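Below you'll find only one chain, the form predicted alone, shown as structure tokens.
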Amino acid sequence: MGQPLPEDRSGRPVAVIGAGTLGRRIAMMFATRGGTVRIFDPSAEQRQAAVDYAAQALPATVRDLGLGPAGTVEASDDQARAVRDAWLVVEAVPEKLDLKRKVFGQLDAEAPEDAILASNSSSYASRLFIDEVARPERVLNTHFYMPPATNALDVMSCGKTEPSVIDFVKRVFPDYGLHPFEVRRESTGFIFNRIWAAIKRESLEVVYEGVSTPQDVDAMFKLNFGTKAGPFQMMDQVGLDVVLDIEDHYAAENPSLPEGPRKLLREYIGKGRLGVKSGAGFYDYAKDGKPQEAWGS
């Protein structure tokens, strides 16, 4: 018997596990077509920040993407309650493999039988954390970038995902302003992140070697590619601790990668400079989140 699909989604919530930078953005995107999105995080501060972010960003996102009506994002302090009756559960916890294995085992036991269990992992294939999952046919990667501004989505099988689940995600997620692209074979870093990893890593190496500064690299990048932000501003938005977790994963798979990028990231993290979320990373940030001068430049 195949994996049942949640075709009747009316009145059913979406659940997001993890209220960090991306978790709150994912929750907000699934609230762009009405209904309720529940977001769970063990931190009360993170939960409240996620609800506040959604309340602030949702009206403009609905307007700009031509969606609506706006739904609601509500916080939950209990994971099992958050996923109750959900048609979709998106995991957005830190890039720690043991943590993801534990969470997916719990979600498989707690979520409805037809709920799709998706991972927002930016570097781990979902195949690596289905050890405790009884129904891996409903598990897959759905890697988000930085919605609502960047709405591409990598969709990748865990190796046992039913094709109908992947087809369902590709068909339904555009209703929420998202653009799914199928990863056609297992790939660490999926599609675009593999390309981005090379740009990011070389940018870090250039600064580590003393060839340039974060500010100058970003300025040249913006001039040459016409983007609004350069690699160092973008890493600050994601969080340097998250960037380091991803780089550590790549390095574990490929020990020949240069150490300079990870050493530079550790230097900043060791000084409490995690990026926008801490008020300082490669740049110092004003209260409105706009970058000021690059630190150390």
Ligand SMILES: NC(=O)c1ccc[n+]([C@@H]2O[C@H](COP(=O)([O-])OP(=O)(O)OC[C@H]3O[C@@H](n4cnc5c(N)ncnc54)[C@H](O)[C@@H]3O)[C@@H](O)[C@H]2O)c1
Second form
Amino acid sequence: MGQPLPEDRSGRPVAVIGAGTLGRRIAMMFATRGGTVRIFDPSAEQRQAAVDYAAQALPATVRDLGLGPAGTVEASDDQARAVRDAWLVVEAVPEKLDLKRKVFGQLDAEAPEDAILASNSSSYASRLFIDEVARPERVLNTHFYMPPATNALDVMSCGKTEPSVIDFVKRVFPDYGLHPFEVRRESTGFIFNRIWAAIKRESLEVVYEGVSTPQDVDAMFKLNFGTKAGPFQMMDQVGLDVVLDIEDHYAAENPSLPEGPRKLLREYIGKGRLGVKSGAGFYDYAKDGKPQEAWGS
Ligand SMILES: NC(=O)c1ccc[n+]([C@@H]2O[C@H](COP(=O)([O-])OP(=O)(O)OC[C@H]3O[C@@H](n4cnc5c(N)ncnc54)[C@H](O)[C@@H]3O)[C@@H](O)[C@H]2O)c1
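Output the form predicted together with this ligand next; the form predicted alone has already been displayed.
First the chain shown before, then all remaining chains and molecules of the complex.
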């Protein structure tokens, strides 16, 4: 028998596992069409920050994307309760393979049998987390970028994903203002994240070698490509610890990658400068997350 699909989503929540930079944004996006999104995180502080973020960001997101009426994002301190009755569970825990493996094993046992289990991992193929999953037909990667500003999405099979599950995600996610693109064969970094990895790496290397500064690279990038932010501002938004985890993974697969980018990231992380989420990274941030002044300039 094929994997059942959650065709009737009415009255069923979405669950998000992990309430950090991305988890709270993903939760907020799935609350743009009414209904409830439950977000689970072991940290009470992160749970509260996620609920506060959603309450603040939802009205403008619903208005700007022409969605609505807005639903609600609720925090949960219990994963099994968070996924009860859910039609979709999106995992957004730290980029650690063993943790993802454990969490997918738990979600497979706890979630309803027709619930889709999706990973927001930035660089790991979901094929690598299904060892403890009895029903891998419903597991896949759904890689978000920075919603609500950047709403493209990479969608990739775990190798055993039922094609109807991929089609369902491609059909239903646009209801929430998201734009899914299918990755047509397994690829570390999916589609656009591979291209972004190359931009990040070379930007970091240019600064590591003392050729330029984060501010000048960002200024040139914005002038030349017409973007609102440069790569260092974008990395600060992502979180420098997350950027390092991802680059470590690429380097483990490809040992010929230069070490400068990772050394520069470790230098900033060692000083507690993790980016917007810690109040400082390549730039210093006011409480509203806007850059105040570049560090080290
Ligand atoms: N930051 C980005 O721009 C970005 C973009 C796309 C994808 N991702 C991916 O999303 C995932 C999360 O990244 P992030 O930037 O949100 O990280 P983050 O460090 O901001 O947040 C991770 C959250 O997970 C929580 N957590 C830890 N263990 C947990 C567990 N067992 N169950 C539930 N929650 C747990 C932490 O308390 C924290 O709140 C990673 O796989 C990352 O690669 C991040």
